[in-house]
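Just one chain is shown here, as structure tokens, and it is the form predicted alone.
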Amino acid sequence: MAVQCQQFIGGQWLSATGKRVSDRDPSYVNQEIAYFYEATPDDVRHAIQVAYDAYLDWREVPAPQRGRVLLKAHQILSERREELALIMMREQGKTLAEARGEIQKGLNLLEFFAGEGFRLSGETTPSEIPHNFTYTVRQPLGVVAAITPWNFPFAIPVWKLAPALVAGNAVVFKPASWTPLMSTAIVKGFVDAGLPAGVLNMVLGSGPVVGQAIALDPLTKAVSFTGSNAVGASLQQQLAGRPIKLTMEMGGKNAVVVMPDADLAVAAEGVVGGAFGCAGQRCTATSRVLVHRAIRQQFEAACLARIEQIEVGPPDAANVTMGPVIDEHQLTQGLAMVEQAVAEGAVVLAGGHRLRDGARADGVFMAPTVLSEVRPEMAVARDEIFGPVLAMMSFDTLDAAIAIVNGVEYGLTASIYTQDIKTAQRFIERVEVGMVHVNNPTIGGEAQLPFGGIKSSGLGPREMAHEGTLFFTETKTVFLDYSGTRRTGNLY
């Protein structure tokens, strides 16, 4: 029987009276496993509401205590972390493993922000004036929203929650409607460790509804949104002219550049990691391969071998290493841009199709598909396409290679493989991304370190490490004079 999902406001669990919506699982798109009623304009409102109560108080918790309330979580959720990785395999379509990969990086991420408690400093700064002492704090903002997709349901929310909450603010969660099972889960988490009514709210509900809301009300002080570019692009227009702090983490067309002095078998086995693992929709997934001319059949060879070692299908079968795309629309966008891709003179190499045989009759399956011929200005090889595709194409120069990297609007995650540190180091002064890999597929952060992008890859400061907690503060400047006296004169 489905499990009803509710909207958690104020401390309670509560129903809304929007349109029923129907969480299904990807590996069996018949079965219904959870549903909700979307959240009104009025329940986003009274959200914000409260949480801004809420903050009032929050605020004036101690850093360091407010990091050990995260830090119970932590531990509460790393006790439930078999329970929170079977949700996300129904729910998302992850295998096990890569389900409890990312539980496993929520839970890094949660112990680091934990410890920013104790972080959370300002600095001083000799004054000009004497008998002055000039210092700065930070502060939290009051209430801001955290607005995620359904790609990584744990991770994400966790990077975006435990910042904000951390730093004092009061925050309105809105996930992704196609993971409403794995948002109740983390917030139930924080709760029982003790988060105080209304310091976390979560409101269900699709984002022209419920996100807009939360981001055009006047209380909210900050939106972190991690989206798709549309969607995104969107956002910043509505919210454009209000003094509000926005970070946006959107798209990728993320390339690997595999040098002629490159280990292969290496370099074979992260493309074809980074392409299909999680069966390709990551924002860091790996949706262009640039191999040099001389060793491109080699090349070829390795990954199509390495392929062929993907088992695709229900998570919860047998040595599956691949499960489902989200959902029907998802597995037509990728087909369609294989099919343009043919008919602009691609190549396939691998897969290119739908899978329905067997188990795999009732979900949302595509084989792992690897295009040769692309040419930079084919759509393949410009647009994301956020499933099991990979474009390849070929080059000449180490130069011509970071031409093509660079040549679309993304500019998120990109990663090179070669044996000469000099060819690694002018790849990583030139390439126009957020982050850069050497001998690594393209995927992977960790908590300590700034993950986003730039050019339409993101917008605003970089997520995670302690870049992640100051976006939701603001720096106060304090002038303290000691001196006794009164000051006249000009003092700017």
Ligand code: NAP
Given for the second form:
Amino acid sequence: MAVQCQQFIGGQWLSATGKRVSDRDPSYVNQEIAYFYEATPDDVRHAIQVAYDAYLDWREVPAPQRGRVLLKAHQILSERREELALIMMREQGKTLAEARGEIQKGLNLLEFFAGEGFRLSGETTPSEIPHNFTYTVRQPLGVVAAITPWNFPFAIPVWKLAPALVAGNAVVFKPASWTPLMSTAIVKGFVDAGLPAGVLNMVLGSGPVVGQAIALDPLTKAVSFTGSNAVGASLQQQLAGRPIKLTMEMGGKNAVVVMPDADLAVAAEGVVGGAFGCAGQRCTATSRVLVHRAIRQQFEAACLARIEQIEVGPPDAANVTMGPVIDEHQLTQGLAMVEQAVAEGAVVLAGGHRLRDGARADGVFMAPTVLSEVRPEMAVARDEIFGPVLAMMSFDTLDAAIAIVNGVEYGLTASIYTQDIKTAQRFIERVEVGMVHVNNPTIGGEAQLPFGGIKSSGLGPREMAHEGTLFFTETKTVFLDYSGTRRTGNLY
Ligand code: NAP
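Any chance you could show the form predicted in complex with the named molecule after that form predicted alone?
The next block holds the full complex; its first chain is the one shown before.
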């Protein structure tokens, strides 16, 4: 029977009065696994006020102690890791191995941010004035918003909630409407760890109503958003001119460059894993591969041989290595991009269609798709697809490849496969992305390393790592005169 998910406001689980939203398993779309009633703008206002009241006490709790609450949440969620992975598999469609990987990543992030309670330090600097002590402190912002997508329903919320909380803020969390079960499980982990009522609130509901109301509320001091460029751009416009901090992580059109000296087996493994892992629904997914003309045929063959080993189907079926896409809209969009590319001259080397046979009859499955003869100006080479589609292009020189990689609006991640350090170093220096890999897939991130993109892929400070925590703080500069003499301060 479907579980009802509820709003979590002021330490209480509450039902709302808005539209009923159904949460379905993308492998068996006829099965409703959960549902919720959408929050209204009044619920949002209530959550924000409650959060503000709780913030006034939470900021008084010493940061190391706040960190210990996160450490406890880490312990609790670690104990529930298998249950969480199963929820993710059913609700979002990742394979169990992928779901376990994401849970582990989220736990690493929680562990890292728990320790940030000991590292929220400012600086001491010499003053120009005798017997003055000048230093900076880091202070929380107040109420902050965390708006998250469905594709990493555990790790992304954790990498926003944990730094915001350890820094002393209260959070209003608006998860994606596709993943209420996972969002509820995360909140339960924090609550069971002893987080005081009101410090973390979750409001379930539609992005344009609930997400927007949270972001635009005058008490909201920061918005940490991860999602599509369209929504990110609209939020930026609406918040322009307001005294509010923003960090926005958005889409990608990530490319791999394969040089003639690359180990082709390693490169093919990395490209196929990067393109089709999580059914291509990662912001860091490999969406373009640029292959040196001299090795094009061998590389295509190596990729196709690897793709043949991919078993697409419901993740609870035996041997499945690629699950469904999230919904019909995502599937239709992916197929339409393929159709347009073919009309523009691309050639389908693999896939290009829906899979509907046998165990795949009730789900939203797309065959892993490879297009060759793609040119940089085609839509399939420029726009984010967010599905299992890989566009192959050829190049003759490294500089030409770098120009193609940089010739899109996105700048999230890129990778090069080469054995030559000079080639790798030139690529690292010239490629316009926030994260660059050498002999690695375009995917991945670690808790202690900044994560995010440039150009249209990201705005504001990076997430994760110490930078991720600093976003949720303000610097206050202190001038402390202990001379005991009357002074008018310095004159400039
Ligand atoms: P999305 O449609 O932009 O939604 C993201 C979140 O924003 C959801 O919680 C959504 O709520 C909410 N939202 C929608 N409209 C809103 C509005 N007008 N005001 C405020 N909030 C609003 O993105 P998605 O489809 O969930 O996620 C896929 C996208 O995320 C891809 O573009 C992917 O590249 C990007 N992504 C980026 C990163 C990164 O770190 N760079 C990581 C993961 C994903 P509802 O669910 O209720 O619509």
